[in-house]
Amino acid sequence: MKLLYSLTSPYARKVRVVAAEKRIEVEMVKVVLSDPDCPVSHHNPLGKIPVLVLDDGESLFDSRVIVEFLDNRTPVARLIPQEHSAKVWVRRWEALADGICDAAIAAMHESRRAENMRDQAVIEKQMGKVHRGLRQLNAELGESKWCVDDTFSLADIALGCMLGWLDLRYKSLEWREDYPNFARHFEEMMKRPSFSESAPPQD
């Protein structure tokens, strides 16, 4: 198997962390989506990463599908609970963490448009989603070490990847000061080699 990814994608990082935690051998293929010869569109018609290309040539996307595939590939270090209620809450955390990234990326793209084409209302709407999502997750984490049932899971990986991406692209948010529960959780995540070794390069 090989994973098409970029160093800065929070969604691809989530898959990389899961593969490392599960000790699954995956060939990592770094791509640049803007390159004319980028192979991603040959494997994902949406042209998005991450893409997991299987040994038989079939491909899986997006990150939520890939991590479920990897987690079920081996019973070692289960990251998605098998018990239904816990599984739902882990996937809910993942959905909200990914959704915060989606909104922040949309705001970033809008802010990079030429000034005469930029719509400030779009930026504010998307950033409103980011702030509401952060407040919700910070409150739900509370004083707990891990996101769901005090057990390390995909929820923690998704949260950590989202916060790491905000560190990269939205330094002005200063989430460590506003959300101390996140700061404590992120520090714990950075102790894990799977997470620290997949950190995006800082600009």
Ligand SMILES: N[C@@H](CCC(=O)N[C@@H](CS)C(=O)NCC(=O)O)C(=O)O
Given for the second form:
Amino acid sequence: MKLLYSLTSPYARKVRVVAAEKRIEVEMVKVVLSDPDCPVSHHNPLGKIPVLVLDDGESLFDSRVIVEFLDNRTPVARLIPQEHSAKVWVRRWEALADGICDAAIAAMHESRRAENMRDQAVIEKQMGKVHRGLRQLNAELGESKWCVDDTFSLADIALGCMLGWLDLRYKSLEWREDYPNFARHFEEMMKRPSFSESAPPQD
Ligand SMILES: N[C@@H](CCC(=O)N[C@@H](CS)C(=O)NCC(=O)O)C(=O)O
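Having seen the form predicted alone, I'd like the form predicted in complex with the named molecule now, please.
Below is the entire complex, every chain and molecule, led by the chain shown above.
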């Protein structure tokens, strides 16, 4: 099995953390999406990472499908609860954390366009999603150590990967100041080798 990934993708980091937590051996293949001979679109018609290429040549995407596949591969360190309502809650956390990344990435792309092409309203709309999402997740985390049922799960991994990506691309957001609950959670995440060893390189 091999994972096509980049060091900065928050979605690929989620998969890397899950594989490490579950001690599943995956060959890591770093790709550069802008390379003309980048192999990603041969395995994922959407041309996005992460992609997990299985030994029989089939491929899995996106990150939510891959993490479910990996979690079911071995019962070691279950990250998605089997009990239905806890599972739904964990996946909702993941959807919101990933959705914050989606919106922040869209805002980043818009802000990188030439000034005469840039639409400030698009940036504001996307950043509205980011801020509302952060407020909601922060309120839901509250004083708890972990996101759902005070048990470490995929929800914590998704939250950590999203916050780590904001550190990389949106330093000015200074989320630690507004959201001390996140800051405490992030410190806890950084104690796990799966998370600290997958941190994106800082520019
Ligand atoms: N929902 C997807 C999002 C994947 C995604 O957007 N990945 C980015 C890298 S961080 C990408 O490949 N972008 C290239 C593109 O959109 O063409 C997932 O969870 O895997």
